[in-house]
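Starting off, we have a lone chain in the form predicted on its own, written out as structure tokens.
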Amino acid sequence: MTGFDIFAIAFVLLVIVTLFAGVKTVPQGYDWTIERFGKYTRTLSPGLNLIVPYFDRVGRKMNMMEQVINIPEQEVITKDNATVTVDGVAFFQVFDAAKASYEVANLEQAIIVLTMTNIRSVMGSMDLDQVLSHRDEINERLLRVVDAAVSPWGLKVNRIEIKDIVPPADLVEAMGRQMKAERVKRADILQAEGQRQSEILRAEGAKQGQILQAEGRREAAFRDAEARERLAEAEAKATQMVSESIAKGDIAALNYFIADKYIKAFGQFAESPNQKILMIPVEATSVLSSLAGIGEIAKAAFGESAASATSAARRTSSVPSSGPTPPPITPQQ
């Protein structure tokens, strides 16, 4: 092999090495930084890129996709001096490869330390009850603070989530007793409220019952008074009609009226619940005798015209008299 051949082979190899050194293919989701003599010059985007061989070199290969890192467990003292164990996760994304490469060393460790510090700060300003019940508020405050802190590093923190908040065992036991006492208290309150409502409903029912009974008694009394009024009116009407008949000389109406009262009175005696035996020393003709006596009274009261009317009525009566037949009386003109 001659010297020319050796030179040609070396030249070809140099050309090949130069091409490999000057052509860079960046994968999707990554940005590469280019340094010239150790100083950042530019950033290569995904795809085929050319650099100056032997002068430029690839500095950092930054992952531009969203990434997640675990926040280790740590003990946090709350505002009311309760110690809890907390861990979480953080989601971040690099939007400036140069800043993320040269503004901070050990990027992930910086994010972890910064997040842990802010967890202690945020949760330390809250009571234990708030820490346990306001997890969304804690996440929001952490995201706002950490995102503002990492912005100069060319990062964007998208989410920070608290995974577990574990209180000490004795505190968990106390919380269990408290929760049990609270539920017992609520159950007692609900039971008392139910009894109260039940008593109110029963009282309302009794009240309505008494009101309805009183209204019933009032209605019954009103109707009873109305019935008595109608009865009195009928009695007065009957009395008036008898009086008018007597005034016209019809004594039979008076006899019928008194006989009707007489029979009704005996009927009431017989219907009396305490009356078992009714002994009446009376004969069937005694009623007519009474009517005759009444007729005499009416004659004395209303004069001869009434007596004549009584005699006329006696003659026209369908019931035969038990005594001797009285002499006929000539009616007055």
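By rigid core we mean the largest C-alpha set that fits within 1.5 Å across both forms. Numbering follows the first chain given and starts at 1. Please read these numbers as outputs of a predicted model, since none were measured by experiment. First, how it differs from the form predicted in complex with the partner chain.
- With the core held fixed, the Cα of residue 149 is displaced between these two forms by less than 2 Å.
- After superposition on the rigid core, displacement of the C-alpha of residue 40 between these two forms stays below 2 Å.
- In the core-superposed comparison between these two forms, residue 259 has its Cα shifted by at least 2 Å.
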The other form holds:
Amino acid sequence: MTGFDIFAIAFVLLVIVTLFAGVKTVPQGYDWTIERFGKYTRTLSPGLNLIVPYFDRVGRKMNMMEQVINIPEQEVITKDNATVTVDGVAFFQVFDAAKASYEVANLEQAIIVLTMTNIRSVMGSMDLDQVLSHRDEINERLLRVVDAAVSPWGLKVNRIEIKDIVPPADLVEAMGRQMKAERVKRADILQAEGQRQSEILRAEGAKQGQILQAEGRREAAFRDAEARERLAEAEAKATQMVSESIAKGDIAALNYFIADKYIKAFGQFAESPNQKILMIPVEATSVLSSLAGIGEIAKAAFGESAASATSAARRTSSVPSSGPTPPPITPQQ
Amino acid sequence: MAEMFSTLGTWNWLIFGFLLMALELLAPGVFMFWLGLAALLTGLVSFAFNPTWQTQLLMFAIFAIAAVPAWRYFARSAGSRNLSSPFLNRRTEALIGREFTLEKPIVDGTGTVRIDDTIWRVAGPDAPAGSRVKVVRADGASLTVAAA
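Requested next: the structure of the form predicted in complex with the partner chain (the form predicted on its own having been shown above).
Below: every chain and molecule of the assembly, starting with the one above.
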């Protein structure tokens, strides 16, 4: 084997090794940093890349895709001294492979620790109720602080989300009771409110009813009064007409009228179907006086002749005997 | 084995070339395919001129080196350029030219805007919150804006 033979073989090997060292294919989603004699010089982007063999070396293969890291559970003491267990996730993406490679050692660990301490400081400044109800606010505050802190490392934290906030069991139980009491209170208040409303409505209805009734009575009274007035008027008119006619005529006509009515009234007594009781508003004397009245009528009717007067008196005396018994005092069984 | 190589002669190169090309399929992204191409070329030239094996080796080495520029040319040509999503993994560059409303004022050169449900810190001339800004430059994770 001559020297040329060995040279040829060595040359081919060298060429192959050099080619492998100089040609770099970077996959999509990654950026590779290149170090020349240990110092960072440039960044290879995805695709075919050539580097100078022997001088250049691939440093870090930086993942440029958005990545998720779990923020491990930790205990946080809130402003009102409640201890809650909190965990979360953070999404970050590297934008500058060189800074992410060389500005910070152990990138993920740095982000986790930074986020954890900030969770503590943000939640520590809030009350438990606030912590539980203001997650969005917590996330946003965390994002602002952490994103500002990591920006020198050439990366961006896109989101930080608190996953679970777990208060201690006895607190959860107390919160449950509080919630229940709150609802019971609301239910009671609502019920009382309803009762109040219904009673008001009922009273209102009764009031309306009474007002309407009173109004009805008032109206009726008015009408009654009117009717009585009309009646009185009619009576007055009738009386007037009677008195007028009396004034024009003879008083004896009136006496006849009264006597006639009186006697008819007695007749009605006699025919009364009620045979048990008989009211006696009658004074016999007054009946007799009415008889005297009739006598006067007769006198007036038949003139002054004595003969005729005596016959007239006989007739008049026969009038009561033909009628019902003048003193009907005895109760008839 | 050595005897077989010597009896096969120039066929060795062609077989070697095919093997390398097949290896490229198994381990893509490495330089195997171009080495295989260089081996095939060497084989073809050897059929024509029948040089000594040392010369054949040197020829193979030279073809392999020459394959680098060729490969580079194909890699850079239009076919391999990322046309459908040019901003893959380069989100900030996709934001250049877009306008946003300042969420926090730019004071002393830094403020924030809200983009796609996250907060971006921007650098630029001082401006009050609520004013419209346009992204003019993206450098890593930091955006430079100018008044729109």
